[in-house]
Amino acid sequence: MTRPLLDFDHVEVSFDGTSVVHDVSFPVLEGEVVCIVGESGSGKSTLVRAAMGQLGKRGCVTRGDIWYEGESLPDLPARRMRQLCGSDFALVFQDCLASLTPIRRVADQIFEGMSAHRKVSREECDRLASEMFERLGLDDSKRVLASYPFELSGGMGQRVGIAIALLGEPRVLFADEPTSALDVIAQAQVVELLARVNREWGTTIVLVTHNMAVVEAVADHVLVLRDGIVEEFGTVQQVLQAPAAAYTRELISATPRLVAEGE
């Protein structure tokens, strides 16, 4: 079996001494898309934040390991995690515009992020950002760079967030429900964009979602969580076509579908 790029090994996560994620194990192979699904509060985002060392002062991994290239991520010092986050790892937020400072232009915030990880001039940063925007379908890159976050639409904001994440050329892109705050058209555009990033650039993606239609569109493997416990893990074909857990069947049956008149 191919060695996983990222390996969650019997992970338990606790906040203020109370366990909220229990004995979670699953591999993430290089170049694939793994979707983590489940209802709100099931522990999906907690797993992502545990991998990136962003559980805050109240949270910690209390058992198990999250392995990356032979390193146990929960045991790494803060300085090493800062090196990994933004270079090897990047995060696309549920609402990327809300994650940006509203009173600073997009270009200024991109430069600040890039210069934290490598030596780059402002001119080179603007050029690289413009090229990335254009690759992701944002044609008016100069206007976007000069904009404040509140001047962008939700769908454009998510594209900007994905572009910012990809500028560090990460090996693993974490996406925490990146479509849930968007309208249906923008959702489809962002899902297709993530699929293209994986397909054309080989970026490994861990995608948190509660939308089974998104899972069907992009996933290679699926982890189903309920109350911090693994209900099942398998290929997207196994999980969607022959789900082993009753909870998974409930999630699938709850997915809205259009029905033609007379059907």
Ligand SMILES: Nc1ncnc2c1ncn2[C@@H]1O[C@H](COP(=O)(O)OP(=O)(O)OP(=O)(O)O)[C@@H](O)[C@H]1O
Contents of the next structure:
Amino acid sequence: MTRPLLDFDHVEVSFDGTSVVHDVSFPVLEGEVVCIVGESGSGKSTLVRAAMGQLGKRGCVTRGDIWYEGESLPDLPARRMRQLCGSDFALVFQDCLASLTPIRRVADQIFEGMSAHRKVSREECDRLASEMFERLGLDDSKRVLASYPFELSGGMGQRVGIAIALLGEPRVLFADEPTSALDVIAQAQVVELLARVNREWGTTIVLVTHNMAVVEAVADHVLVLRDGIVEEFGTVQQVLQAPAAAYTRELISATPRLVAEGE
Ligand SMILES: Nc1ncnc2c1ncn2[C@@H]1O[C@H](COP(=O)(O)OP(=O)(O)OP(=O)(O)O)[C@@H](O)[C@H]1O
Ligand SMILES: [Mg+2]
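Compare with the form predicted alone: the form predicted together with this ligand:
The next block holds the full complex; its first chain is the one shown before.
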């Protein structure tokens, strides 16, 4: 078996001494898409934030480990973690536009973000951003770059957020509910974009979602969480077609399908 790129190893996460994620273990293999599903409050975002060292002052990994290429992420000095977050890891949120400053053009903000990590001229940055938008099939990259965040639709904003995340050429893209705030058509576009990024660039993706139809469309492996405990972990076929846990069956029956039967 291939060695995991990321390995959650009996992870417990606590806030103010109270554990909210308990004994969670699962591997993330290089080049695959792992989806984390489960109802609100089950600990999905907490796992992502634990991997990225973003649990805040009140939270920490209190047991177990998260391994990345031989490094224990919870034990890393803050400086090394910041370095990894600027190079190997990237994060896409539920509402990428909200994480941008509303009163500054997209291109200015991309430049600011990029120059924090490397020496780059404004022209070079604009060129790289345009190229990335075009590679990702975002039409009209010039207009998008010259826009203020409020001028973009939610779906466009998410695709721009993914493009910005990929400018750092991460090996692992964490995406926390990147489609939850979108209508069905925009959801499908964002899901298709993530699938392309994974397929064409081999970027490993850890995708948090409520939506089993999204899982069906992109996942290789699925982790089902409930109240911070693993209900099951398996291949997408196992989990969707022969779920071991009654809870997984409930989640599946609660989601409308994105892809029609038989496709
Ligand atoms: N900063 C924090 N301080 C205290 N408790 C927190 C903090 N962040 C998360 N929690 C708690 O951890 C548990 C898991 O929360 P988390 O945000 O990981 O859930 P989630 O599965 O991502 O839910 P949702 O689907 O609503 O985003 C919840 O009980 C939550 O209240
Ligand atoms: Mg969450």
